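What follows is a single chain, given as structure tokens, in the form predicted on its own.
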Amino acid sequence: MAPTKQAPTRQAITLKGSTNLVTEFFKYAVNTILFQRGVYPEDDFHMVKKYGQTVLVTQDLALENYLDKILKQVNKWLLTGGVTQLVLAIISKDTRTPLERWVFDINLVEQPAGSSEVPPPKPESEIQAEIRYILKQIVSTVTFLPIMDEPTVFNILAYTSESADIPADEWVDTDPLAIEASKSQQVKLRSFSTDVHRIEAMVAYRYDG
């Protein structure tokens, strides 16, 4: 008599495996909005296919490298809670003016409290699903985002706690680069949830009406 196969148990994710999937998000969060806001040319970019679809990533190496050290800071600190909030802004090259913050708040998923049942774990395609969906949304804000008609920077900037490691000479104190209040407009974008972390997106842009 053959043994009868089980189906195998679905393990909840690890937090390692919860901060590569964060840390794997923010780099092409990132991208996506650096090529939908044109702060690159178009012609910097190649197509790749990931969280089945296809989605765009920068292929200047000296923007890589950078990305790239950013990201592997991020992933340690993720590693250790020491992040609570990383933010892309937009800048005129000209005037220094902020004109874009997309903040990325990061908390961590509580248990139920009172509860002594555990949550089953979330499968990883209902992960990868709800990322898709902030993706795509950052891809449509080009229809309501102002028009940017000149040339602009952007700037990565870490909100950690004051435990974090802080390496000095990659990472120093800045402005926060904030949007005056009373020609900032915000819209929330979608988020999405580990078993670990849960990550809540948001635009604000400068608006001149």
Contents of the next structure:
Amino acid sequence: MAPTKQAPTRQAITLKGSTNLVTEFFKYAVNTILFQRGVYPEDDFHMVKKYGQTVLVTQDLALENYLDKILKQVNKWLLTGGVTQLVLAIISKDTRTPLERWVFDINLVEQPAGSSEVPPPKPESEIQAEIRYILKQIVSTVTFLPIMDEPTVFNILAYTSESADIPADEWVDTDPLAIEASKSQQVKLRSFSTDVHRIEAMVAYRYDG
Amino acid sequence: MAFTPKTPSRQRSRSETKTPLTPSMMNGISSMSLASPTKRQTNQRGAIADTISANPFISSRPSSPVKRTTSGALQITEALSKQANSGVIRKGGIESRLDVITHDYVPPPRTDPKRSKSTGTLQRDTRDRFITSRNADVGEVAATLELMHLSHSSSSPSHTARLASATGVPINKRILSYHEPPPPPSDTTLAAQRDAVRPLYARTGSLPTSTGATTNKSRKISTQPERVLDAPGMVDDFYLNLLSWSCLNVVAVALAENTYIWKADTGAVTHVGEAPEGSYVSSVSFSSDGMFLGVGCGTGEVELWDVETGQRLRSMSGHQGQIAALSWNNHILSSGCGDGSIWHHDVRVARHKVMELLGHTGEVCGLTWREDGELLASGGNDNVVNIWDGRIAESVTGSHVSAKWTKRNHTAAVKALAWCPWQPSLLASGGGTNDATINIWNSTTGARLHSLATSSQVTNIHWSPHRKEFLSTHGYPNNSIMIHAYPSMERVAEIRDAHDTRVLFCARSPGGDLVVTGAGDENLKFWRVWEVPKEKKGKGREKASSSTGILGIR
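Form predicted on its own done, so how does the form predicted together with its partner chain look?
And the full complex, kicking off with our chain again.
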């Protein structure tokens, strides 16, 4: 299951395409979460047609740039297989307690060891449909996630391998912002996969029921 | 050694996953459903916690199993432990056998004290050979997993690796975050401001486009004004009533301190008079015969002018505030004052004030008599609609009269009031910016028959005399004129941006086919919104023929 290092050399072109696809997915997923969970005011978002549906994307320049910077680095890590998980943590602004963790596992798709023939490439439309399902699911999580009535901030954590190339002055080691297990509920979301990557989503939220 | 499943369902799921530490565990996680995340989770965590405590590779802990089954016991060879220490497990190698060991191994009794939470008997669990012990403590596992990111050196590498592979949670990884905190949300005061104006653009009925008009397919209503007149100096004040259209087809308009009349049939403009020095005209109203013009002033005087001669007949003083609303009932001129009082002036007698109605705590800005003079409706800045009995008591001056109906459903100032000409019990009222709602009342029963939320402040309402429709004029942001059907309350037509600023004043022609609107953009615009029905014309009734004659406009 652990990502293997030989993967990047397998299909260079597909890898790059897949990486961009995955990065793009993160962009829209993060935006959707920030909008749905009210981390930023609704007015900061505008509608964009994407994946055959409307997605709300921030038009706050500062936030846009911030996400761009992060995603650029994530893109690099994806190319080298350096990142295994991305977490979007939503934290209470005042108490700094983590309220929600949106976890995206990034796995490299391994070819079946026995079969020598390359499986037919997955059609883009199918990938898009899978992404669309995830985004829709994120939207629908609002129905069961606890209401956060306090102001919140977010943080994006990247779980990288020890060997990954890390721009030292830009990325720093950090706390996992874990939710105490006794107060945490987890819900597995859908996943999507390209020919190279497989993204599995999960949300954990604080629930003191 | 006594652990018991909490619920039968748990047992079931356990039997499904016979080898919980192999990748099938992933399936277990994947199968977590929205419906019952807690239970399943408990399962997972329990299993993981076992693994953590039951680590066969820590050499300092010589295996001292309480119970060890004979099958599948694996010798810890040197090679194996080496492999384990390096944190690499070959696939399909010892993995499966390792699992067997793990499960058979029973953790030493010193394990986590929290576990004692749920204990039970082992007997009920015998069906499951693979998991002999299970930690039901929900709390520990996820936290443990997270902690391992920080201090993974404390656990053995093989165990970590296995865990990682089993749960998909990356161990041995660095957790990084971007060095800057995310930008704060945009200015909160800005958000508050947006909130304040939200009623203006996020109301029901406001369309995403701002172009022109929407008209029903069955009706074609001209979206262009029939005529535009210049009205320099028109005061942009919601509370005033500066337009009146008499039955003699004369339009009176007050421009600051001057009052003008415009004869619709000839197009001639006459300057009627000026407000007293230092004052301004705050309301105009024609008497029902069209011969006299009541003028309310900013300083509280109510003046009476002869339209024909342009002479001031009398000035009735006594009010302390601005007279924003006037309405005639034969010889009674009612005035609504800034202090909330409504006076009935008998214009024939010297002591003109014959009655005082006290029912508003805010400025009276809407006042209209029913045509038969039985009821008077008033609306105020205190968001109240009052309906008064129209009879003048003989010696009531000084005694307190209360309104027949008091309606407090509006949430903003009520300026727009109109009695229905073809169903006398109907009164339409419209609220200001925060309300933007048109309510239709039955003045007999006091019931609210309809309520219609519009997209912006309602400044005027007029019923059509010929159709089951009424017209409303509106303020920001659309500055529109709307025509609604009654009783369906459907919007028949909307003329967007009828004026450049909010449409404040509106008067209906005596023929009932035209309305004139005035606004702060200093224009008077005439709109042909209704047709005078043709059959009336055919019958040759006097009024119908006059509508093309003296009731037409040039």
